[in-house]
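Below you'll find only one chain, the form predicted on its own, shown as structure tokens.
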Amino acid sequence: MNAEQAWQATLGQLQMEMSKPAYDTWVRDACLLSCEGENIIVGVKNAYICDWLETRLIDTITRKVTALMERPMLVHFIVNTKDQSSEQENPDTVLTQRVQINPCNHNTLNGRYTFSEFVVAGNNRLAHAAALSVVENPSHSYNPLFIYGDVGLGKTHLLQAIGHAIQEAGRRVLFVTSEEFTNDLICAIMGHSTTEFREKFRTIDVLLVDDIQFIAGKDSTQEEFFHTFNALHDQGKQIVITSDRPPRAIGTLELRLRSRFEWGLIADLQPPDYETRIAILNRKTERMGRLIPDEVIDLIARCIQNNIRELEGALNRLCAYADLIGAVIDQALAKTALSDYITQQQSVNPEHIMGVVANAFGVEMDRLVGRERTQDIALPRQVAMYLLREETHQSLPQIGQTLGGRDHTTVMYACDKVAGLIENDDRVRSRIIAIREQLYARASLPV
């Protein structure tokens, strides 16, 4: 294995040893930027996560990865900060520096995240033309743009791509969670350095803030993000915001604030579909330099239908679990290491999709999967199509003998045009989500 194939592994290990929380909190962002020699370099978020890996994980890491390499390896941690590509033209600078705890502290914009490697379907068409539009002309296209989506559908991967393509024409650009604003505000309050801090965030070219629903609630940061974004505004640059939901679904969220960002263009990120899932894994694989049967993609596109960052994590596992015991990866093998995610799966049958498409719909189950063709009952029958598509194995000609009996050819039409009336007609995606919701909910209830 190169460095890279055999620090993903360890991320797919670590992940099936280590609790959801705890991954997602100190391992899942860490991500590997060089490797000299015998010494990999890795950039984490903060000194915080950098200080719990050097005194808890580091032991773990290092065996993880001289196992993978096959060679004695050293790990080395540190904060990917701003200074990180003056840092890398000297490794032994990097190797010796400790680096000192700083709240205020910012990560760069992640590697990983650009225009390239970000898969363009329907569920984010918008949103990616959208932020293409405002790095060919920022300020003047949409401002602010805000995009919105569940969580793991790409918004910081969009965010971020946003402020690599624009920083790459010379521009200033400031990537910030809400999170690090709101301790930014409180070490400048703290240190009585709010005039730095009003300079740190009011003299750049475009402000991008990710997960601006945490500031909800807490009226200092509100007030002070209140007049930072008056004054970005008032000059000219470009501000790009990221959240789980719109603006007016934002609970405690100032008027004021909310009227401002929806004065640009609110664009939206929807679960992807199977075709989109497909493309992704493959996109990861080839990344990895590893070769994955057709038919093991399609069961890892097929059990995760509405989280890119699951999808991906599942690819992780699935290769780190064929890695551990030196298995070869077939359909077997991933039905064993992705149990968990199959099970999810199976708990939403064909029948508990047809109940819940005819109650939203408020038509009886005899009519969807009757002979009718009335046009109030054609858009419900093909939207139970198009779930039974996107959240079963069901294959089309099964499809077609769930309800009622009918071709395939009529299964794939109605899935291709409830795909489009989802990325062209808002009432129809906002019903489907609220479907979606409603199926999930229901199957992760206990027995």
Given for the second form:
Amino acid sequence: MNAEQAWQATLGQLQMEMSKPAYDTWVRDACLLSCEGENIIVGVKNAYICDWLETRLIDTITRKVTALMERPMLVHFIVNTKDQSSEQENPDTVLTQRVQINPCNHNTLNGRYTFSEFVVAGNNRLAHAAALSVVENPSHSYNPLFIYGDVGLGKTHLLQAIGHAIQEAGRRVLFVTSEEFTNDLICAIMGHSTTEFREKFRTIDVLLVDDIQFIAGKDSTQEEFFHTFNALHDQGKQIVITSDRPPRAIGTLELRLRSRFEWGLIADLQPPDYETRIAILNRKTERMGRLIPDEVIDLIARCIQNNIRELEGALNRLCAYADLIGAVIDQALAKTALSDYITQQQSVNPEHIMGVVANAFGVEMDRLVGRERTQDIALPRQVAMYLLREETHQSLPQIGQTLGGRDHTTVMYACDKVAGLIENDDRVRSRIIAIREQLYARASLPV
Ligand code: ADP
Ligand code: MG
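Switching forms now, from the form predicted on its own to the form predicted together with adenosine-5'-diphosphate (ADP), please provide the structure.
The next block holds the full complex; its first chain is the one shown before.
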């Protein structure tokens, strides 16, 4: 069997073995891009699919292809953004075209992602300070600097801000996503140009790698990255890495890489609190030259809490909607334009929050609203107040009511205290992240 036949047969077998939704989501659109020697390159639509296949299915696929081709094969997945639907040409030319398209011309920094556009607040203060210190004193302060946080919290922005500042200082900087690194490496292997590849990555002053989590499970990429890392680090060059989780939580990351990622400083980005969301929205509206009433800003900030990209998206959507229908932006218009976000928000109701908090701390719900003031109930109660303030539309007095008729100043004190703990106490912070995840995990289930 040739590679294309083997690949089609593999797809056929997978279709029989997997559920239809799983097959359609992860496998159906994967296509054979090239086969050279023992290497089979399969293109997929995006990084998530690539990641999923790398972690869940690579062994199965390798086994099948190897059996069908009757010789040991190595399967590589790469993100192939070129549209595949409109191609009718001779498959051979398509293959070479695709492979030639793949080496990325990166190093394109987004002009908007600078330090001056980055709003600094409690949720990102540490990461921001570390980023600045890397710019002022590359490879002396923290090397590597490892920044992690959920999607939409500013990792790419901060990383690129470092890139701009380093470039302005006249140093050579290379910004890549870990998929670009992988793609480049594969192309270098296929094109017998690994020396150029190494040179490109090892003759710079600062290497910025975005979303490193995607190299987990990719053995040859990890191997190459390990050597790149060492070569740069040994020459005293700065490395900054971002990820959606801390090194220890990246499954199938080689131990030696993980330990290197932990050599320097690990800084996290947390979801922005209410004040930060307001500050970011105000900054964006200023930049857009828009006048938007405070109550509308407040509405957006309350609706969207865990993702700054969505926060911006909501603002843009509202402005576009207002322009489209030629109306002035007010609360009523905002409610219409943002109705999707608002219904989503309402699914986290106060009782649900209280239940999840009580459960997380192992205390009974009625103790949260009770009169007791012992230490073991004080913190859960304060966390409940904080989350009610952050995650619902309740006012301070309403939150006081929900928690057994407490005064609004008590609620305010609790919110400040918990916000302070989140900033300074890793244990409390990770606990609250876990509680938040649980809140949304349940809320997003279809009813
Ligand atoms: P991530 O890489 O963590 O998914 P991004 O860096 O792409 O997130 O940020 C998402 C959007 O939110 C970007 O448009 C970015 O400019 C904006 N953003 C994130 N953090 C901030 C901040 N602190 N101040 C201003 N804008 C921010
Ligand atoms: Mg990003």
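These figures come from a predicted structure and were not determined experimentally. Take the two forms, find the largest set of C-alpha atoms that superpose within 1.5 Å, and that set is the rigid core. Numbering follows the first chain given and starts at 1.
J.: Align on the rigid core first; then say whether the Cα of T402 has moved by at least 2 Å between the two forms.
T.: It does not reach a 2 Å shift.
J.: Given a superposition on the rigid core, I'd like a yes or no on whether E17 shifts its C-alpha by 2 Å or more between the two forms.
T.: After core superposition, the displacement of the E17 C-alpha between the two forms reaches the 2 Å mark, so yes.
J.: Quick one: once the rigid core is lined up, does R28 have its C-alpha move by 2 Å or more between the two forms?
T.: After core superposition, the C-alpha of R28 moves 2 Å or more between the two forms.
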